[in-house]
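Below, in structure tokens: the form predicted alone, a single chain.
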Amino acid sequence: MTTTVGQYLSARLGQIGLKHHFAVAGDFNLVLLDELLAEGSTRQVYSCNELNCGYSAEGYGRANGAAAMVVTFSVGALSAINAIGSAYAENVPVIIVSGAPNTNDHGSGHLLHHTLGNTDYGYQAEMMRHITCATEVVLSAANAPHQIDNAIRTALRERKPAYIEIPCNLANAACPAPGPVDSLLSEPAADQASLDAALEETGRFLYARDKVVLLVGSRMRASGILDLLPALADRLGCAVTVMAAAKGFFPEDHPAYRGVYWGEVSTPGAQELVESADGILCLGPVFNDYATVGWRATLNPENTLLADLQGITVNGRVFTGFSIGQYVEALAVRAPRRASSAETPRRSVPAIPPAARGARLSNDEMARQINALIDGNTTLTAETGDSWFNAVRMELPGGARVESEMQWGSIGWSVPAALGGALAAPDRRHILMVGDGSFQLTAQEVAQMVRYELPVIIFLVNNRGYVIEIKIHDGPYNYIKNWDYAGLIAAFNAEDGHGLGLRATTAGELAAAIEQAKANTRGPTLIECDLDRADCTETLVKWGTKVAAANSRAPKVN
């Protein structure tokens, strides 16, 4: 039997679980669309430009487990570098695949359009090998199958992702039809010597501890075992807490969670457990300047136990050869039963009091309200700045999601990311927080939404201006033009959209815009939040003192 090489990628697309890939055409990839299009395991879906493409791919890869996205060479494939970043840092399965030139101008010497106007056609994989995990250029039609199930294996498995090449002429190719998928979804057996050693030396460690506190972190996502951290937690008696970029990653109705643990910003009560805690069980964290307040709030190394998704580190010793998810799966079931160390009681984030319905909108107010809409069932988006502090703050019923990029953390990512994520899950809830200034880098993809019928709600924070920014180092560069933000929504409904625009000035007017929101199925609704600039969260304030103080440190003396 045989394909050809473009309906062989669709068919391993299929296969892994996609239900979607993410599109922008250009001369280079018409065919490779085409064969996409005829084979027909995945719908095609399109995105205003490249980097909405690859931000949108990543929202759904966070949804779904791995996701794909086709551009074409050079002006298609760099602009899409910066979401491909993000895909790297936050550890999500992306296949980006590029249409090339045709083979023949390979040595030839041909100067080429949308090239860099010299006849060297290998600096875009060359680039790409830096963001991926595998990077295959396909050269030959016989190859190809193999190529393409390497970069796919290998995205999978290492939870980063992968670059395929496929030039026009390749794309339609004859090459051998694509078999049985076990060998692409199959995890590697554990090194089950050093699992068993890592177990025992984990069983030490807390043998030697009086208070335990499990922290999970932001590459926990990647494990695929989130929903077996419950009963880690029943079998240790611990604590839990999240770091912030692992908000709602552990259910906050256990009644083992204790909250968020973020340095001088940490939830209520959630410091202090942490760090007086004399044995940390750290899964998956990021340790960053962000995650650590500007290198405030570090962990004694002798009292934590690291699990990192390739191994551990335990009373000083190195275990590797088996995942993270291999061992917590094995830790719930052989680790030492203990009396529960959970007793500190969980302090609740003070309740914001209802706003009076003329009462002018404030931040506060606002959260209140987005936090009463989520629901089990609900995905909230948090884009970089104050949406982290106000998404960390929310109380979250079992179930409820929360999105975030708080390692690459290029502003604009939310907006294709939601999108993304509404596909990959369309019976959930998508709800998104976004500033003003970040939306103004990717707001065309709400055209998309209209587009596909998205019902994304989307809170946009009209404050004018970059305030996270503002807050760390201020200057005239902060400061935005101001859109009509609402009133883009008719733009981008035309003659046949059902997107709703809505503006909320007081409690009252956000309040009657979320049922507007409710109601409508068929698209987005975008309420534009106006708000002081002033008015922000005091957690944001802080954390950009601290920041700031570390950005702003003296070079050493040597």
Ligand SMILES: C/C(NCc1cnc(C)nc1N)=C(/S)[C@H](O)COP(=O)(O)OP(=O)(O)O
Contents of the next structure:
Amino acid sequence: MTTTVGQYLSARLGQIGLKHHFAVAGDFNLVLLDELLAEGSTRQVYSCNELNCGYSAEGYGRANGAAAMVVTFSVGALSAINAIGSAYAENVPVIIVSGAPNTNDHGSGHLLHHTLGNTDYGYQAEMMRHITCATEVVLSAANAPHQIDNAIRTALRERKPAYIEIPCNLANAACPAPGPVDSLLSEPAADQASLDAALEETGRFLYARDKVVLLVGSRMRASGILDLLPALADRLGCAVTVMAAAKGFFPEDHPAYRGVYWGEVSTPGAQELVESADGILCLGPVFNDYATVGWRATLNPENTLLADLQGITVNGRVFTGFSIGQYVEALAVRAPRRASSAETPRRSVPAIPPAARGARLSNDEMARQINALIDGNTTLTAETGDSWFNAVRMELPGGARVESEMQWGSIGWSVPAALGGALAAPDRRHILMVGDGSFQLTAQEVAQMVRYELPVIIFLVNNRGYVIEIKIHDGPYNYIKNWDYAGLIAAFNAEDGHGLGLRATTAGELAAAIEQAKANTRGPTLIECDLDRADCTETLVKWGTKVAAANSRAPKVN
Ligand SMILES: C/C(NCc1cnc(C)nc1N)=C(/S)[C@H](O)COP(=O)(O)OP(=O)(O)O
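Switching from the form predicted alone: structure of the form predicted in complex with the named molecule?
Every component of the complex follows; first up is the chain already shown.
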């Protein structure tokens, strides 16, 4: 039984649970795109450019578990590199497939378009090797199935992007048909002796502690076991905090939830709770400079148990040979049961009083109205900028999710990522919070939201510039040309479309715009929120000065 290389790839993408793949056409991938359409397991969705294509795939992968994208050689793939870097840094398995030169051109001395103008076509794969967990350059149809399977299997296991390069003359070449998908999906069994030893050492750690707290970090997205965390918290009877990049990873209506731990910009009570505990179970944490507020919020290693994707470190010993999911699942049933120390839940952030309808729109009022829009079936995508700080202070009902990109932090990511999330989870409400500066990098993807009739509610925070940068280190470079953001939607609708562009300068206008957005179910609604530049969250100001201080440390004199 045979198929073609392109249809083998297409069948595998469908078998691992994708319903869509993202693409931008180019002459090195047109036949491959035809093969994907012919096999039909996944719907082909187009992006305005390859960077946005990659960001959309990452957003899709966050909601769906994995994603795929198809670009053309060099001019396409090199544009996508920033997005693949994001998927790598944020632990999202994106399969990036690039068309490539005809196999007869290799070694021929031919100079080809869309290349560096020499006869070495290997540079693209070399670049991808640094930001993927597997890089497969297909040069024969016979070997293509092994290479495609290896790339997909490794991406799913490592929770990282993988790269596949398919020459334009092999996409429709015959190759063997795929076998069962189980070989790509099965997780290695835990090494039981190692897991038992890790649990035993964890028990010793817990018995020696009076005050235990769970700290959930963003690498837990890759664990696939977020739904087990409440059972673990119940077993340990401890309070739970999350790091800013893991906002929404633990249900905030759970009695043990105590807010976001972010050093001195934590939600009220969370910093004291974590830093006074003598047993902190850190699950998938990322302690980078932003998360530690410029290296100021650091925990005592004596008091921490570190559970990460590579293994467990506790009481000065490292345990590997099992996944973090297998560890948490076992711990939730075998940890020494501890009496609940969780007090009655309280609002983790002070309530914001509603502003009068005629009042000038403020950041606080905007955040308050957005929070009121979030229900248990909502995904809030928050862009780098003050949107991070507005998202972190939201009170989330159980089931609500927040998606942010706090490790990679490439502005513009959120617009395509929100599109990807909306395609992956059409039954959820999708809200996007994005600043004017970030929006200008990837704005055209809103046209694709119009095209695919995705009812994303976009809060475009127009504070006239790069405010987070202004707070870190000001200069003329932080000020941008203003756009008529609401007016853009008419351009994106063109002959047809259900996009809606609205502008809010007062609390009442915002409330009315939100009602219109909720009723617009056949396209995106962009609400331009007009704010004073100086009107940002207090936490941004506090955090920005500390990060600026870290950035400006003098070089060490040896
Ligand atoms: C310019 C930059 N970061 C530098 C940067 C530059 N280029 C890329 C791709 N990614 C980056 N993070 C950042 S965070 C701006 O303040 C974003 O401005 P905006 O979207 O308007 O948000 P705020 O006003 O809330 O800051």
